[in-house]
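Only one chain is shown below, in structure tokens, and it's the form predicted on its own.
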Amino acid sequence: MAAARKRILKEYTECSNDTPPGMKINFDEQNMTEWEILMDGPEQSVYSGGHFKLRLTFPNEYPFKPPVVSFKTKIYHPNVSNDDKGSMCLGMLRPDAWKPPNKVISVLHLVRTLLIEPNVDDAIEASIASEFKDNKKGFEKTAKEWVKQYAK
């Protein structure tokens, strides 16, 4: 665990120096395996104007096992589970795809990118992905309503 803590601290420093736009990381040295991330919805997305809380959790085996990203703020998105867990489906965070050299800063940039352009081919919520593909205006309307309702 000492090696993991050292790596997490190093990654936090990197993230602090290059935080993606609209993101703030709350870091507690007493519990450095769990980060709270506050993220503004990207301007060029249907989530613009929203404020989202995410949790990034590092396993004891980090960096050999990937961190877990979850939305604590409810969001209407094909790559985020529509339940109380708010699990995010990110290809690079799958155990078979994660490599120890991968960096948290890349994960944060990917989360932001997915809010701008969802990956419907790797959806965790198939019905939302279908709506995004087949009725984009309907998807955008619902996503914006959820932003107003949950992401103030």
The other form holds:
Amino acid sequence: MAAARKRILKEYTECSNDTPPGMKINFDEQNMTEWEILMDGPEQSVYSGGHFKLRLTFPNEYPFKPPVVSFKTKIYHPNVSNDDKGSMCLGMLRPDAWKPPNKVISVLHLVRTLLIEPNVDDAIEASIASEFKDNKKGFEKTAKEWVKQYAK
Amino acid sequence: MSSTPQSDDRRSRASSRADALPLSTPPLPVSTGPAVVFDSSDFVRRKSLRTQAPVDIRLLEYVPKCDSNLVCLICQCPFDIPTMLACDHVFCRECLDHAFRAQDHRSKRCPTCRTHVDPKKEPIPVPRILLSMLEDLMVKCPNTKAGCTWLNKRDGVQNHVDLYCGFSTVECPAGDCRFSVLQKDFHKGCLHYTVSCELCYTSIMKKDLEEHQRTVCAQRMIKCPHCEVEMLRLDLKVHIKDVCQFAPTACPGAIVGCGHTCDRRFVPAHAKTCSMATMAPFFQAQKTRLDDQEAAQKLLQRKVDILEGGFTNISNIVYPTNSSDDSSFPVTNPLDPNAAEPLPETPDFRLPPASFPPPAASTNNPPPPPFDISTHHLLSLHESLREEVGRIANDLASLEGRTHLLILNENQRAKEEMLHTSAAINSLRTQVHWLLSARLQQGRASASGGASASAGGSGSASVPAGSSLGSASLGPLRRLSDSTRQDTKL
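In place of the form predicted on its own, the structure of the form predicted together with the partner chain is requested.
Following is the full complex, with the preceding chain placed first.
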């Protein structure tokens, strides 16, 4: 456990030295297995102008199990579940795809990349994904409305 | 496990390393030479009993920072007992065990590349160069925080902590004492009894007394590090901050960026020449004013927000169809440059509020709309709406009054007419009564007159007699004036 804590601390140092643009990490020494991340919607995406709150939770088995990413702010996105959990589970975040050498900084980059370009083939919300494919205008409109409504 | 600690510990550690690499790993230098143990002769060797857990070398502080190629990808620390797989990936033994435990029992895979691991052939021996590079890493003693200054190669750290470090905790020499002491205080015997500081009367343990007197006790006289004046520790902070003429003090212009620092006695001389110090009070005043303004502005902003919210509510109530009717009105903010297709702002006088942007959206856009104007507009619109409502209310009131009056008048007239009619009916009734009774009397009288005439026997004389009789019989009923009137008419 001590080694895991040390690793989390190290990763935090690394992340705070090289935070992805528009992100801010609130780190609590007392409870370092829960990070609160404040992220601005990337400029070039439909979420620009929004401020999103995320929670990154490290399981007890970290780094042998992946960290859990959840959106605390509602977001209209095919890869984020549209419920009160707002969980994001794809790519390296999936338990069977996670490798212990993966780092939190790459998780943060993945989240940012997904906001810019959603991954429709690995969607958790199938209806949003099909709207993204077939009616991109409509998707963008709803996404922007949600940003206005929830992410100001 | 520590009665004869030095050799036992080393042997157990060495054997654990041998367990770690069951294959034909070359014997590690760390586990061989006794020379390593005795080379730090400047420390006194311990005869006491160790209470600390074995050192976890992954938690040590490395000086300088470890090369990233010598770091285990799982724990992100320099390798502890490096273990290599056939795919050339190296991990700490403990980390790899952990990773394997988390995996499926039958098929183990490399945590990095997922290559299948054959437990019979792997792990394979680690290259000697890696081991020697790890041995050369310099670490600080884990008791650095307590005051130990030891800094050396990392494979000597366990020996140092076990045998030589004065800041390791050991069991108290008194047999019945449950506490532990620092190794350097071991020879002083049991120090775990309470004493009170002779200056501040705080009761503390004997072993902490020295530390207390040196750094904590507020009643102790100490010298100011700058001017050598003696005073109570209690007053030292205030002295250095405000009084001491020799304490380094920042220029008063520091708040506007002057980086000059000198002894307090030279500060006034510097302040005379420093333009920033001259400007500082002015800037300070400006800053407070700015803060006040900002606070006031925030308050106003909140008020405007509330008003705007109220206005939106009103317009939603008055024009409920606007918000949902997006075929005729742009729902997206026309001032928003990011809107999909900026609709031309067509003036529409049918439904005035729809030609305005929704107020909530108007604050955060890159070219912010002139805030005062839009608010002003909203407020004036609000005002005019209110006036209109007032006017309509007045009109309604006067209309109601007039209608009321009209109805009252009509009623009065109808009532009077009814009275007239009923009076007329009454008079008609009396007349009919009179006529009826007269006719009855006449009928009776003629019946009796006929009888007398037939008894008299003269038919011709009976007519005037009859008429005179009739008139005579009528006479008392009919008013005199009537007969005279008939006379005059004739």
